[in-house]
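A single chain comes next, written as structure tokens; it is the form predicted alone.
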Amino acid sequence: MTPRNPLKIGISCYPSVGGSGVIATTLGIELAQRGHEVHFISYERPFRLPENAPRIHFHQVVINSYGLFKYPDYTLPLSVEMARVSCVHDLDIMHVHYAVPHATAAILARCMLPQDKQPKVVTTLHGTDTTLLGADPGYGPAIHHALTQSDAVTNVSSFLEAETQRVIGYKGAMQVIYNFFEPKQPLRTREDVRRELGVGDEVLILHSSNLRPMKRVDMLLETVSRIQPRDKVKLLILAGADFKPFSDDVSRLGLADSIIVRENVLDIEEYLQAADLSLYTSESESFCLSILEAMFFGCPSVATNVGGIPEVVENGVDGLLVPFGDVDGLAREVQRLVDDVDERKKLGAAALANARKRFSADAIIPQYEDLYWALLRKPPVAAGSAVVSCSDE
């Protein structure tokens, strides 16, 4: 195989706790480890991005508040910073994660640059940028335009690709590149973490999410409340948002002594290793990165059979899937794994093996690299207006 030169790649994503930001950050880290130069552009440093790592650079977007604007604008300063970084560092690729506002900003940034300085724009859709914002008449046309103007569009599942065609009406070429996960080595032992959580011989059920309405935390709690005996399990919720709105449900179901909540956890691996199984009751999922994260620690999932989840979990092989809304079915399958440790371990071993085979960095990163190099062989989209200075920083 002919060696290919390292690339200069810009990445824009949401830097806070959330699946798209985690994937984008890990992608940049993995690309840098493979010799590429990576420039992150966002309003703050992504929470999983290491300091002073080789070939990784962070450029902060400065957002000013002007009395003229009722709300501070992020898209325009983001686009200017994208254009500046691309020009100064001669970027080959601008890879944006989540359509709003990153794809729109990238397209605008490219228009500010002379043709020989324009990076190829890759837009990766992660979920609600299609399923929620794509259906909003205030966002949908702008998302459609950004996808049409992108040099490549990728989706994290075949389900999301079909939804992008259906909801946004986008008929251009797209590619499915699945999410991946590269777990950090936990700093503590499984026993130490369970001791911190106050968990002894109980079966520890894990749920990790942003607690948005589509996650159906009400069904999650209802399912756990049906497990018997109650003192045989604990539910650990790794919450990317305030859990207080669910306090009434916890009290109503008598779960106060059965639930442990940790909010905005950065080192998720510490807790993944402590879990025995995970539970997801979502109404819709484009992929469900949380399930994959658990799989890498041999933790099988009971989940609703919705969206892209069946592309991650093979029912009866490395996890158990139940139709959405069937709380009795969810509770029955959870109870089965709580009671049958051998079945739980068998599913967990298969989950780990399949995660490593299908969703590791070694399986996924080359797909992005191949896409980048293929794009660079194509001619530029259009001439820019060259309004951004390419002087050194």
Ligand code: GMT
Contents of the next structure:
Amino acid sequence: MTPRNPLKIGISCYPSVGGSGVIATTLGIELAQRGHEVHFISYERPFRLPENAPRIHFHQVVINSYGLFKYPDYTLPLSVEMARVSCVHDLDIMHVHYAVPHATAAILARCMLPQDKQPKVVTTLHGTDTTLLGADPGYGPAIHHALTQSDAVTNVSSFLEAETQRVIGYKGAMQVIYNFFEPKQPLRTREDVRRELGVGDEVLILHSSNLRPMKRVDMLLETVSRIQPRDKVKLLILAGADFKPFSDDVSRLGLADSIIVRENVLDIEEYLQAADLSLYTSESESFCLSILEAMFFGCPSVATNVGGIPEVVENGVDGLLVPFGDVDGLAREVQRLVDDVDERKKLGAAALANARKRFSADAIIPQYEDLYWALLRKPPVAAGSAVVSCSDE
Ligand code: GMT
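Output the form predicted in complex with the ligand next; the form predicted alone has already been displayed.
To see the whole picture, the full complex is given below, headed by that same chain.
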């Protein structure tokens, strides 16, 4: 393989709404645009993956149901499909996003292939695969094994890299490659979208997440409920999950008229452009892709100073960070940005500039390409077998 040739790359990820799947999908799209051939392997088509894009292929993992199994198994059929796709399409790289179960499946897939057909395995850790599952005795050793066997391991922040060493006890070489975003051009104007949302002169605060417990939606609502006067703001929640469980909190805090919820939005750019600032109250976050997405639309964030967030937001320069749990502090900083338009605009301009400079596709994709090309110069590591059929689809 001559270095810097176009590559054949397999990508496996969770296909549903969620940062790791979004990054994996966007990475594949960007790699294909740069001339590489990309094969996605998952149980469903990733939701942001375009149909009929050049050099992008999707291979669905078929999971049969067997009465004997109380719990259906995904890891084994995934590994067989990874091996089959690798063999048929001669993959150079198998890049898996979120260790469980993708990294283990990739290692197993590699063992099913003869040495000259084995792709290099790259595992990207995204967050709870380290911080939550890595600490679970039922998963930790399997994750440790998969990392040890991977040809390269990357983390989406320095915080996560340190956590991978601490929580999983993995001491091998790793690399930090930050997340990135490449916004699409919105189809509607900011004014049109605000009209759709029923927002006039109010300051529009954006929160976009899967609403999992660690996002601390309770604190998000509590923070917004303290803004004075209340009718000066609206909170737009782009929810990757059902928002109904929070209805009681909304009523208790008297927020019914202040909240707009949109569930499972695909065209997020339409809404990002409509926002004035974003608000994140998470107790843990390896990166917080949603903050970055808002930064690309000149939106400063008020966020908790946890995990990898301070690697994305420069406190006082392109956003404001507050210790986790300090709802008074969060409300104070949001109030400041609501009242002080100039400050909000200044932070927003810096957010846009820093996002473009540090976290654009052009800044990040070459780091993955360099990693892939470097790996291909190394000899195969695993003894292999030839148990998978290389016949076509
Ligand atoms: O780890 C998770 O909770 C899920 C994961 C996801 O798929 O959304 O989120 C993680 O990966 C994102 C993309 O790299 C990061 O932006 C999130 O901060 C991270 N979540 C956590 O660390 C809790």
